[in-house]
Structures are given as C-alpha cells and as structure tokens.
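Let's start with one chain on its own, the form predicted alone, as structure tokens.
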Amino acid sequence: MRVGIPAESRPAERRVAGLPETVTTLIGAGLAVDVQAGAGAHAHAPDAAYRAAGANTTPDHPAGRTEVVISVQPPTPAEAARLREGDITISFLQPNLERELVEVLRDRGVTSFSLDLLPRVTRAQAADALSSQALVAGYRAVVEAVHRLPKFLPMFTTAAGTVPPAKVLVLGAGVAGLQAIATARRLGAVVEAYDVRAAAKEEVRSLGAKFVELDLETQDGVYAQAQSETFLERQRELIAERVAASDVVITTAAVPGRTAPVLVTADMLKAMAPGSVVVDLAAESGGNVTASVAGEDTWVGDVLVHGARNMPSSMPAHASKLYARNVANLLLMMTSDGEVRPDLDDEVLGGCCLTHAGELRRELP
C-alpha cells in the first residue's frame, strides 16, 4: 500500500507529517511512500533527501493517488473529495472546527483518524502528538515573551548595580506549562506556577519553580478536567495577586474540543506593571486571557498580550521531527506485512477514529 505525504496547504502551516527518517521506517514496514514536492522545505528536508530514503516525489497532492494520506492539518474539503472509499487519513482533524470536512469524509467512506482524539493511555504515548507539539509550544512561548519583554530575565550584578531577575508565572502545568517553566528557569527567571491538579505540585517543584497554593479543591489524575464557572471565578480572585506581581504570565490551559477557560481578566492585566507581557497559548480556542486575539499582539494599558497561533509551526524542524515520529508510530500500529488494516476494536485505534465505512463514530460537540 502507498502512503502519501502532502505539502501542507493550510495558511501558515510549516510542519510536515513525514521526514526522510520516518519514510525509511515506513518503507521498512513494507509500505511505499509518495511525497509531494516541497513538502519538507520548511523543515529543511529537501526532495532529494526523501528520494534518498526511498520515497517517490510527485508534484501533486496524494489524495486519490495513495491509500493512506498523513498530514499535520486536515485535508481541505476539496482535497477530501478526491479521496476514495476505504482510503485512510491521519491528521490533527479537530472535528469540532471542521464539520463540513467531517461530512465529506463520512460520505466518501473514508476512514479518518484524528490525533486530537488519541486516548491518553500508556500504549498510545509514542503517538501522542498533542503532547509532543505542546512541548514545542511551551518552549516557544517563553521565547516570544522574552522577545517582547523590555527587561532581562536573569539577574545581573554589575558595577552599576544589581538588576533583579524577572518574575514569570505559568498557569497550567501540563506538557506546555512544564516546558515553559523549564525554559524560563534556564534563562534565569524566578518562576512560579499553578495547576488545578494536585499531582502537578511535585513536577513544578522538581523544575526549581515555586508552586502557587490556592484555597481551592484540587483534581486527581494526569490531565486537567473542565471546571465550573463558579470555580473559575474563585480561581481568578485568588490568582489575581500573583498575576499582578509578575513580569511575564504564560497561560496554557486548554481543553480539547471546548472553549478555553478564562484565567486572566482585563482588570488583572491593568494591575500588572507597565511593560509586562502575557502569552496566551490557548488563544486559538477562545483564550485564557480576555484580551487575547490569536496571532496578534494586543495592548491593555501598558501590558502586552500575545495571542499565540500555531506555535509549533514556528519551529518546523523539531516540531516536524516529533510529529512525524508520532504519526509513523500510529501508522505502524495498524500495519502488517505492508498492508494498513486498522483494527477499530483496538482501544487506541478505535479511540481516535472519527469516520469509517460511511459512519461517524462519535458525536460532535
């Protein structure tokens, strides 16, 4: 069977779903690979490198030409309309935002897998693209904040006096938050963080940051769950003082398929010192900060709010390296003797399959 890797067509997407190293892996599993010309350009993977790995390069999108299409962003409805019954797609499908596309995939009889839906179980970790891309986003969030902050992050002792370190507050200590904490600490900032999950406390402290204790009920488990508005209102009241004392605030709280919870209000921003910077990693899903707009810098008084948009795409080399391995690992779970035949009774494969045989396998939000 043939696997197709297209050049991403969605605006501002610079990643690629397969690299020469994963092409070698897929070919080793008995699959043939077609790569659209220029697909890896932003990740510094030239067409010649794909051909050297054993792939065939083609000028056209692989939809309708290969049995499997792997991509970062989902195909457009027009691209999906070229897929044939029984073809397979793997991508960040985001079904709650792509209803027209989902209908096309269903009606065409395409078997589609969304990495947004991948079950959070141990056996799926090697394919967990949400986590791998969150790592990139957390690192990049600090870089973006440093670029905009009119201060040093580390402390400096000079003949002209001592410059104190910047104070960084990270809200949410999942993969993105922990990477933001680690990066800010490496750059010399004083870092504190908050998460609703009790288990996050030791993770935050292990990175050398202070965990902010709030008089609120905590959650068990590895992943944070959606909270009531009453809880969020009380949380905002208690966290306001820490926001006001920070030079940089990075918010990372997002619930897949739902609107992001508001953690930082306009009044909280106005209480921050002039020149402070807030980076909202949840801007694309509604925003943790009331003033954030995805892809834009917004001023609230003298405080700058950066609404992040597709942060992993801004680092396409390493983001693609991680994502390509995730996709290859998922594809190998459904491949045997050169044939891709997903077992939808499997917990992992069935859990992230959205459409199959003309049916929608889960209700859309």
Given for the second form:
There are 2 protein chains.
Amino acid sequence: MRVGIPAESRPAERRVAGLPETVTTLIGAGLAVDVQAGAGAHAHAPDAAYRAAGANTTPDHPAGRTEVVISVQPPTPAEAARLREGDITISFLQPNLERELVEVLRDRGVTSFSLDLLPRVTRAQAADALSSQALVAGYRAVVEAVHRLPKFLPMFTTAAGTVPPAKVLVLGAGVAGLQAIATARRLGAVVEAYDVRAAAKEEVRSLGAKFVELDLETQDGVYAQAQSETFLERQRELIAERVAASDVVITTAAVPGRTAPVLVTADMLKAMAPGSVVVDLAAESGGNVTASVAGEDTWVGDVLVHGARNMPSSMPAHASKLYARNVANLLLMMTSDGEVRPDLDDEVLGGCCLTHAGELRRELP
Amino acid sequence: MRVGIPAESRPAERRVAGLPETVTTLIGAGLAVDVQAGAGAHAHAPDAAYRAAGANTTPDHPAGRTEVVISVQPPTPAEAARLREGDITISFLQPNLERELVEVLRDRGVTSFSLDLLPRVTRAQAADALSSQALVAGYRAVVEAVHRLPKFLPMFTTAAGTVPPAKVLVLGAGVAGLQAIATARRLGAVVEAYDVRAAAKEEVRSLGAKFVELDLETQDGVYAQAQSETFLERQRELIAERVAASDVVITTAAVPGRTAPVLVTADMLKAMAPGSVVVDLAAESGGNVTASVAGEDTWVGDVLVHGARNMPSSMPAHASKLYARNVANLLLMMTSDGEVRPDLDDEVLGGCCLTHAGELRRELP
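Compare with the form predicted alone: the form predicted in complex with a further copy of the same chain:
Let's see the whole complex now, leading with the same chain.
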C-alpha cells in the first residue's frame, strides 16, 4: 500500500508529517511512499533527500492517489473530498473545530485518525504527538521570551558589579510548562511555577524551580475545591503576586479543543516591571492572558505580551522530526506485511479513530 | 558641576549612558545631573525614575548646558558644535570613523574621552565598556542564532527517540566569544571554538567547549607565523572543516576601528547542513563572513547568515545598566569634591583622552 505525504496547505504550517528518515522506516515495513514536491522545504528536507530514501515525489496533493495520507494539519474539506472509501488519514484533527471536514470524511467512508484523540496509555507513548509538540512549544516559549527581553536571563558578575538573574514564572506544569521551566533554568533564570495539580510539585522541584502553592486542602494531588469561588479567588491573588515579581511569565494552561482559562489579567500585567515579557502558549484557544492575540506582540503599558501561534512551526526541522516519528509509529501499529489494516478494537487505534465506514465514532461536543 | 545625559540621537541606538541608579551615584559624588526627556525609554527607565533619583529632566540635548556630557554614541558634529571650551564628553568614539567630529571637538577646545581607547589595565576594569558590551553581544549572538535555528540546541530524549544536541562553532575567544560559548553550553549545545591565540585554549576548555587547534608551532601563546601563507592556508582548511560540521557558527573576530578578517567564505557556508545559522558579530566592521550584511538576514543557499548591527542595543536595559556603571566609574576617577578635573597624566585618563585644550592627543590612522 502507498502512503502519501502532502505539502501542508494550511496557513503558517511549516512542519511536515514525514522526513527522509521516516520514509526509510515506512519502506522497511513494506509500504511505498509518495511525497508532494516541496513538502519538506521548511524543515530543510529537499525532494532529492526523500527520493534518496526511496520515496516517489509528485507534483500534487496525494489525496485520492494513495491509500493512506499522513499530515500535520488535517486535510481541507476540498482535499478530503478527493479521498476514496476505505482510505486512511492521520493528522492533528480537532473535531469540534472541523465539523464540515468531519462530515466529509464520514460521508466518504474514510477511516480518519486524530493524534489529538490518542489515548494517554504507555503503549501509545511513541506516537504521542501532542506531547512531542508541547515539548517544542515549551522550549520555544523561552526562546521567544528571551529574544524579546531587554535583560539577561543569567546572572552576570562583571568588574562594574553584578546583574541579578531574571525571574521567570511558568503557569501550568504539563509537558510544555516543564520544558519551559527546564529551558529557563538552563539559561540561569530563577524559576517558579504553579499548577492547579498540586501533585506537579515534585516534577517542578526536580527541575530546580520553586513550586508556588495555595494554602488549601488537596485530594489525590488536586486542590479539593478547584472550581469553588474561594479557590479561584485565592488562585487569582497568588498569581497576581507572583506575576508582579517576575521579569518573564510563560502561560501554558491550554487543553486542546477547549477554551483556555484566563489566569493573567491586564491589571496583573500593569504591576510588572517595565520591559517584562509574557508569552501566552494558550493564545490560540482564547488565551491565559487577557491581552494576548495569537501570532502578535501586544504592549500592555510597558509589558510585552506575545501570543503564540503554532509555536512548533517556528522550529520546523526538529518539530517535524518528532512528529514524523510519532506518525510513523502509529502507522506501524496498524501495518503488517505492507498492508495498513487498523484493528479498531485495539485500545490505541480505536481510541484515536474519528470516522470509519461511514460512521462517526465520537460524539462531537 | 553638572553632567548631562542625552537621549541618543544616532539611528538604532537604544541604550542610554546613565540610569537612575548611576544618577544616584553621581549625585553622591557631589555632581548635578540633567537627563534629556525620554533618554531611558528603550531601557525602560522613565523620566519620573530619573527625577526620583534626583536628576533634572530637560527637553533638549544637554550639549552647551552642562559641563560634562556622557553618551553611548559620540555626539554628532552639530551637537559637538554646541559644546563650550573646557566641556568634557565621554562616549564610544572611534576617531578614524569620525574625523569631522574629532576636528570640531579639537577646535572648540573640548576634552573628549573615548571608551574605545581605554587602556586595558586593572585599574580601568570597572570602566571597561568595550568588555561589558562585548559580553552582551556574545550572549545575544546565541539568542539570535537560537531564535533562527529550526532545531533544538539541547539534546532531547523522547518516547519516539533522541534528538542530538546542536553543534555550535565559535570563532574568536575574546570576551564576546567566551560569552557565546558559555551561553550555548548552558543551553546544552556541543560547542567548539577557535582563536588565533592558542593561549585561549584553557579558557575555552574551562567553559566545557572543545578548542580546535592548528598543528603549528606557537610562541608566547600565539601561532609563530600567524601572518604567513602556510598559516593562513592551514587556518582556512581547519575552519572550513569545522564550519561544515556545525549547525550554528558565531564569529566574533572584530577589532574596533579596523576591518575584520574574513574567516568564513560562501563556499564554506555551502557545505553546512540546510537550515544552519551563522551570526557574524563583526558584520559592522566588514564581516568575518563574506555574505554578511550588518542588520540583515541573508540566505546563502540553505544557510541563514545574520549580520549583527549594534547587538548590545537589542538588549537595552541590561546593556545600559553595565554601560552606565562603566561611564560612572570613569567619571568618578576624574571627580573630587563635586568637580570634574581629569588628570591627563593618569595612565587611564590620559590613555582614553582624544582631544584636550585644542590638541588632538592621538595620531589618526
């Protein structure tokens, strides 16, 4: 069977779902691979390198020409309309944002898998693209902040005296948050972090950062009354106090497909020192920072707020490398003897399958 | 006596020669301070903060109104024409680039000091602005490279496999080069460095980087035949080989007031992996990289070359903090009882004095 890798057509997407190294892997599993010309351009993988790995390069999008299409962004409805019954797609597909596409995929009898829906089980880790891309986003968040900061991150001692290290606050200690903490620590910043899951404390501390806590009861590592007014009020006070004391704030509280919680208000920003920088990784899903706009820099008084937009795309070579391996691993889980035949009774494959044989396998919210 | 701090008027200069903390220092030494409105804007030091430190803020450039004018860039010839006999200026002044200005300063009987000419002696270290700004430039060179690199700097191990650390080559191991090495090492890169002074080896190694050496004889820590054709040929071969193996190259071989040596040719760039990044800190003085243009990004094939332009200005808060302390320290060396009276027989003060009492104290090249 034949796997197609298109050049991503959605705006500002610079990643690619396969690289020469994963083409080699797929061919090793008995598959053939078509790569659309220029697919790896931003990731610095030229067509010749794909051909050297054994792929066929084609001028057009592979939809309708290969049995399997793997991509980063989901196909457009027009691309999906070229897929044939029984064809397979794998991509980041957020069903609640793509209702028209989901209907096309269902009606055409396409078997579609979304990496957004991958079950968080051990067997699926090698295919966990949400985590791998969050890792890129967390690293890049610090790079973007440092690039905008008019100060050093590390402490410096010179003949003319000392410059203190920058203070970095990370809100949310998931994969992106932990990577942001690690990167800021590497650069010598003094880092503290907050998460509603008090259980994140040990991971945060193991990276050399301080965990800021609410003095409230927890149950199974979660604040017992996480949605109560008392909790939210205490959380606001704590965050306001820590934001005011920081040179850099990185917010990472995003849940794919849901609106992000507002954690940092304009009033909190006004209490920061002039020249401070805030990077909002949740800007595309509503934002953890009231002022943030995805893809833009916004000044709130003397504080610069960067709203992230597809952060992994700003580092296309390595973001693609990790993503391509994730997709190849998922594809290999459904491949034997050169045939891609997903067993939808499998916990992982069934868990991330969105449409199959004319059926929608999930309720849309 | 009164010290004036202007808002810098030269293009793209975002630093300022004094900050509220150094205003306090100068007032403590019995001086009065005038600050031009908006002088600290880019460094995020508002006029109110200068006033709170005891300065007077004025709408105009202080030339002709204060006995001393301290600045980052030298005054323009027009500003200098307002200075009075016996007035004092301190700035970065490269006499061979500013012949008209030097004549104005001489003819008006101004006593001008250039931090470019500061003797490299222990007593002058606290005023060593070339070093403090080179420190900023070295740090920022890595920040600019990392921001443009489509890859991680650190190694990552994920469930989908490992991403190797980036390889960084630093050419020139002076203050800027050593800081670039340290910053790239902090971020987890594998770093190697080269310097014509083989004696730089120990410093480079102490930062965790590899020192790449020519297999040639040295004398007092310098390659014995540093200008011979054999030496230059061997150096070209060595650099070409190490450039080809690197993801990032940072070149720092600049000598103020002189044309920088070309170390990296277009042919060498073509041997780098696609997506590699080169930052040329010497771009303003001709460039260590043939393709570099100061202030611009240039693609040479698939390699991105960033020509630095006033790198310290891209981090105005801390660059100004260090510079302001350097200038204040130099000023204090010539101040007693609230009077600025430089003793030009002093090794440090005499060494960096360019014009005095109608005389040019140095031969221009």
